[in-house]
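Starting off, we have a lone chain in the form predicted alone, written out as structure tokens.
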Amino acid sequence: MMEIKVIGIGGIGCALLPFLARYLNYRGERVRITLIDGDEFQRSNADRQAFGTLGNKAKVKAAELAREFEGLSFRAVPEYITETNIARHLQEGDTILLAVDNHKTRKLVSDYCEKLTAMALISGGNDFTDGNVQIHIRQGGRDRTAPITRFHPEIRDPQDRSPAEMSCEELMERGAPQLLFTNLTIASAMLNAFYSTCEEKLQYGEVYLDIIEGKSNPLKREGEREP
């Protein structure tokens, strides 16, 4: 069974999940999608996040998707990814779609993925009108594309904190404004990378996007060279 882990069910996660599920459902493959997020949906985010009810984002969205796509298996993990639970949630062979809004969690996931023999990590993030998607592929214990920390010092040496380290008050106040259209653009680019990876046709390791300038700039980001 193909295992897909989606970490972060916010603006980007909400945008990509229905289309990912629809694509996989009609391919007829055995797939389990695990949604991981410790956050609760707030109506103040309804301008860019789609939830039918209040509650934990992973639980609510997993239930919604399960009702619509009966051919797939969905599992909700109502937790933030931390150093103490990451080994329980991410395993060898996983495809990981990382859609969080902090560098601390990105580094944690990236560092852990570097220890796995085989996995695919697709990480997306954005500011208000621009953003990027990074793809780290490991096969046979070798990097086929670069880890997401290699070309991004802000991820390699994060200056922020993960949501698991914040108080309820801090969680309510955190985060810069985001735009639905940019979330959709990043989600689409993540799905493009997912498809290309599954078809073994991926030709880049990162792509920068800007919705105002209409830019989509792919970069190679090569991994280890063959001996």
Given for the second form:
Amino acid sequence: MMEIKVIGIGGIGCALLPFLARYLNYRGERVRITLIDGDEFQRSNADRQAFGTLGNKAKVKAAELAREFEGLSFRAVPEYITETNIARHLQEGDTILLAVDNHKTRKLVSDYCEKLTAMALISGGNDFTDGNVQIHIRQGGRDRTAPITRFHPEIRDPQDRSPAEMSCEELMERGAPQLLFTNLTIASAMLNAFYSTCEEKLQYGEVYLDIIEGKSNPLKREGEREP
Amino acid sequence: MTEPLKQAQRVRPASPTGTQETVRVIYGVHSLDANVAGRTVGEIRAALRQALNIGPQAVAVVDGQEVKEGFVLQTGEILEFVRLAGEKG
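In place of the form predicted alone, the structure of the form predicted together with the partner chain is requested.
To see the whole picture, the full complex is given below, headed by that same chain.
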């Protein structure tokens, strides 16, 4: 069974999930999609995030998708990813779509993925009108593309904090303004990378996108070179 | 190199082609071909900082490997200043 883990069900996660599920539902494979997020949906996020009811984002979205796509299996994990629980939620062979809002969690997931023998990590992030997607592929214990920390010191040595480390007040106040269209652009790029990875046709390890300039730039990020 | 690069062409979208007489410099979605062969990464960063809006923390990469500010570029090489990753989601 193909195991897909979607970490972070915010603006990007909400945008990519319905299309990911629709694509997989009609592909005819056995697939389980696990949604992981400890956050609660609030009405103040409704300008970018689509949830039918208030409640934990992973639970609400998993229930909505299960009703619409009966051919897939959905599981909700209403937790933030932490050092304590990451081994419970990420396993060998997983495809991980990482759509969180902080570099601390990106580093945590990336470091863990580097210990796995085989996995695909597709990580997306944005600022207001631009962003990027990084793809780290490991096969047979070797990096086929570079880990997401390799050329990004801001992820390797994050200055921010995971939401698991914040108080309720900090969680309420966090967050720079974001634009729905940028979330959608990054979600689309993550799905493009997902498709290319599944088809073993991926030709880049990172792609930058800018919605004002209407540009994207895919770049190679080579993994380990053959000895 | 203290004066702006007069030879630098205008900023344009990245494309797979480049001339062999120049160095291709990339930052995020931007790319340009410039006659900067023989100059160091630090010199090129200083010269193109404004044209490409290169951040001071951007890691320099040539041929898939991180290089230091003193690295000298050769014709036909591609120098990328790695733009910071988007943080939000």
